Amino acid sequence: MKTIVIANWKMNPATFREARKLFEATKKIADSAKSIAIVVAPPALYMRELRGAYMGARISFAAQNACFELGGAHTGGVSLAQIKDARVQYVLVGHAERRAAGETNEDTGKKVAAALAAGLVPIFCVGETKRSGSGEHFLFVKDQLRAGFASVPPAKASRVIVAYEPVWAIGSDAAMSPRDMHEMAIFIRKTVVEVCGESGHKVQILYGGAADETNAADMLRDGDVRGLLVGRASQDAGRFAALIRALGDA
């Protein structure tokens, strides 16, 4: 199975001209990375035009956020039906920045279930804001996982991708250690199995949080993950190319 790399551009770049330039560079990177599945998550304003102009098969697309309602009076919202109409396959759910803006565990559960019902693949983000020696972060992540998978039919559990993003590492200069990630990956699968049964063993897990060209290969090799959720490094074509090359050597 291919390694998965989600390129989360967040609210960047500032203009569509720059976005198109970054996407052209990402296309070249993807064309040379046959063992890696690259998913680009651009700002919503750029998504349909970038997707519509892309005729290749190496890159897939993800929405950075979506409303769980089918439609209606939700000013500023983007529905899952609109995302699917743009021929986008994935949607981020519960990213730490969305949670910080007020998204609750209950909201993420509704979004995960609605995304699956719409035929999209949810990339469900979980992660603690801080760590202590007492292990409280495991309980924090368990609550997030239980809420996110609460309405997921067991037969569809394996369609959910879980992205573990320790909030304390996002935007920092140092990722967590692969050994700690391996421990968390085991815990994530165990928790999903408790909620959804044996199909939880098939859940794919990604790491996100200061993932870049310096630590990507080690995390993939020793962290028990299928890929990475990349923020800052995906917005620089040179760094993203270096990250993908590093994964090729993992």
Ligand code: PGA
Contents of the next structure:
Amino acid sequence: MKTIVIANWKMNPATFREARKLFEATKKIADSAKSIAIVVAPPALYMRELRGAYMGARISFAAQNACFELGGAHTGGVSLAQIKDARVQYVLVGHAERRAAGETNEDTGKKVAAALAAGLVPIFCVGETKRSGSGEHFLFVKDQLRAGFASVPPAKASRVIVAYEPVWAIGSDAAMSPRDMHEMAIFIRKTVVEVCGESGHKVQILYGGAADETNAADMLRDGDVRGLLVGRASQDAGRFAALIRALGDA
Ligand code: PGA
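Show the form predicted in complex with this ligand, please, because up to now only the form predicted alone has appeared in this conversation.
Zooming out: every chain and molecule, the one shown earlier first.
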């Protein structure tokens, strides 16, 4: 199975012209990395045009957020049907920055289920805000997982991708250690199996939070993950190329 690398551009860049330039560079990187599935998550406003102009098969697209409602009076919202109509396959659910802006565990559960029902692959983000020696972070992540998978039919559990992103690592200088990720990956799988049954063993897990060219290969080799959710290092073509090259050696 291919390694998955998600390029989360967040609310960048400021102009469509720059977005097109970054996408062109990402396209070249993807063309040279046959064993890696690259998924670009641009701002919603750029999505349709970038997607529409892309004729290749190497890159897939993800929306950064979506509403779970089918349509109607939700000013500023983007629906799953609209995302699907733009030929986008993936949608991020519960990113830490959405949770910080008020998204609840209950919301994420509705979004994960609605995304599956719409035929999209949810990339369901979980992760604790802080860690202490007492292991409370496991309970925190467990609650997030339980809520997110609450309405997922057992047969569809393995379609959900779980992106574990400790909030304290997002935007910071240092990623979590692969050893700690490995421990968390085992815990995530165990919890998904508790909620969804045996198919939970097959859930795919990504790591995110300061993932870059210096730590990507080690994380893939020792972290028990299928891939990475990359913020800053995906928004700079040079760094993203270096990251993808580093994975070639993993
Ligand atoms: P970062 O962001 O790679 O810039 O830490 C990761 C994320 O928020 O998805």
